[in-house]
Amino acid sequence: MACEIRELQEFQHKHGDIIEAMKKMTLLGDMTPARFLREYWHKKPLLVRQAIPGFKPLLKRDALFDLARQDDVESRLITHFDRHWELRHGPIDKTPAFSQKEWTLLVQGVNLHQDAADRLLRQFNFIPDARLDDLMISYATDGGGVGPHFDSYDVFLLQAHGQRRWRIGPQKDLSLVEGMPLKILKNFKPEQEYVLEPGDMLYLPPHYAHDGVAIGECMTYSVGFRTPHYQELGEAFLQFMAETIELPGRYADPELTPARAPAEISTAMLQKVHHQLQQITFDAADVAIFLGEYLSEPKPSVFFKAPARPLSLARFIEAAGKRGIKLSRKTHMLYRGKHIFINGESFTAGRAEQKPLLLLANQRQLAGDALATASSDVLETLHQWYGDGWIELG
């Protein structure tokens, strides 16, 4: 018991509000985030019955289907009629009849479009925002699913409506059926089976095989996490560095001698260029700035909506002082030391400017009184973000 209290105190010290910590403990079945991360995260599944007691869908079925019709929403329609898998990418204008069995609609990034979905996603912020990805909603008719598969990331599967039967297993054979539009496991061998009711939640670590099948009409919410490939990070980092390197001068060879083999690149030329390229170096600060900009960059489908009639700076400061401000659902804001990152951009903040900005990044909102001592530079920056649609008045 004393150990659990110490863990909770440590978590509170890091993240601030004891009430929020208690909410997260309920979400994890009366388990502290520290214990969950130590014993389950990336290691083994966890089933939590009534992780959110009395949970009801945040969107009605028709509202979800309206989202799937939008150009700026990523959606997929998966059917398994007559034992034949088909996949169609959105926008999804037309779906099979609701009486038709074995089809599924997947809508990604619902948290970007609905406040309640965003609040639900933020309940999982005992995982750093740099890793948190999005909330996906899966609607399925009876027998619907996406086939036995595995994900390359951790996932929390929260049942929102109806029932879904999950079969899971830690198999090492991750070979896939060839010629399929979906990544379906060739030799799925489940070891456990659960039926989830609304409010129940199943956590699965990466590469843990699973197959979820709807029992009647159902909706499942999936909270996923970012796991970029190192190759992807490497390529993006080289592009980032290309914008910052400076190699003065131009290649020259005043010591050149007559060529015996004109087509051969000489050793002298190779060594000279090699020496110059070795001048390109980077340190942890470079990587931190790259990561902050890379991880806060919105997805290509994300667009911000600026206020129709933006307030002047003076009126914005007055309104923000009364109503507070909050980040747009679509805004990613991170920081590392003195570096602040927002929607793919970065800047350095002085010690006096950091306090309100770090509070805004962690809490995603600021009360009006928290802006009372903000510097003029911070207020001007916030006003600019307001004009861009990155933040909103509370």
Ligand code: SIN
The other form holds:
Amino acid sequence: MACEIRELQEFQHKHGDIIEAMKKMTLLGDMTPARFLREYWHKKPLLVRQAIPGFKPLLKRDALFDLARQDDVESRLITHFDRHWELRHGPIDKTPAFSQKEWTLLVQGVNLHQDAADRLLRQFNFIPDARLDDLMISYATDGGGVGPHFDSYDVFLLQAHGQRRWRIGPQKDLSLVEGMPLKILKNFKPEQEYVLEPGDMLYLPPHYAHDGVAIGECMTYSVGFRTPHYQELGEAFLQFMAETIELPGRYADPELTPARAPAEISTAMLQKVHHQLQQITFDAADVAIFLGEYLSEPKPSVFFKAPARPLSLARFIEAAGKRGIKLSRKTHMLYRGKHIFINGESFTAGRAEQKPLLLLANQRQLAGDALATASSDVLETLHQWYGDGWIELG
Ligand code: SIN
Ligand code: CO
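What's the form predicted in complex with succinic acid like, now that we've got the form predicted alone?
Every component of the complex follows; first up is the chain already shown.
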């Protein structure tokens, strides 16, 4: 048995890329990720019939509603009763009757709370982790939806249960109805219409107008992406720089002459300060550290669950060697060169340390034998992450 497992691991190791590519191809029908990115990503919609053949919902309706009740889960309830749109933010304790038409419950970040949802999201990893956002699940009664709108990011809409009619269009007029609690397009002009069955998937580029309406009870899974505003990045970068800069010394003016206009800021003062502030420079390495810390920062609602009775370092090393380790569903781990980022923190790894950590970041798990050669620094760091709930034993 042990021998078979080792053979399987060796096979997976040797043919890992092929296995990964096969998995990725399944999601996009017979299209390779390279062709999808070249021809469709950010450019035009793609409908994939039976992207996941025989797909079944990963969690039942009741489990979804239980999540919506939690205050660490982002959820929304949207009703469209008597042609009137209403939006309520979660936690959602009470929903309208299932027999009532035209309402929908949306639960964000389900991947943070359920392994199967996390695995589904990770199947989209032909797109870098730094761009992947979350898996949202919507439940709707007959006629339910969020109205005709557009999103500023790409989205994969996977039908999980029941049917949904999507009407979509490339319209340029993205003006919205004023005074609405949600984004509703004023002049929606759909050009195509598709009815999606469980397992079918529709990709839409950013700003592509769409309206999905449930035909009977339905559940739709949306895989969304992060598209930070440059303004938001710029402001966060300046905050990062504020903690990084070093400008020694104080303002001094030994050459001062008597002031003729005491309220005026002198040219000499302006030039001196200007010169000093020009010492604040940054390069690509500063941007890399900022970006890694910023993008790996968990959302404010995320809390890690530390083990109730954590193992000592020695016991942890022994258990990890046997069972391997994996990143918590909530952990963001990225890297750039020798800089490793995890949950908003960064550090520099030496050459020997990089190998297991980069493997862990890319695969989100590490087999026990990959830890056999890990340095004591790496093992101590992993033990600390385990104590924080950032990684778990496999
Ligand atoms: C939904 O699942 O109802 C909405 C998804 C979307 O339109 O982006
Ligand atoms: Co949308």
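Positions refer to the first chain, counted from 1. Predicted model only: the values in this text are computed from it and were never measured. By rigid core we mean the largest C-alpha set that fits within 1.5 Å across both forms.
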Item to check | Core-fitted comparison between the two forms - CA shift at residue 254, Å | outcome: 2.5
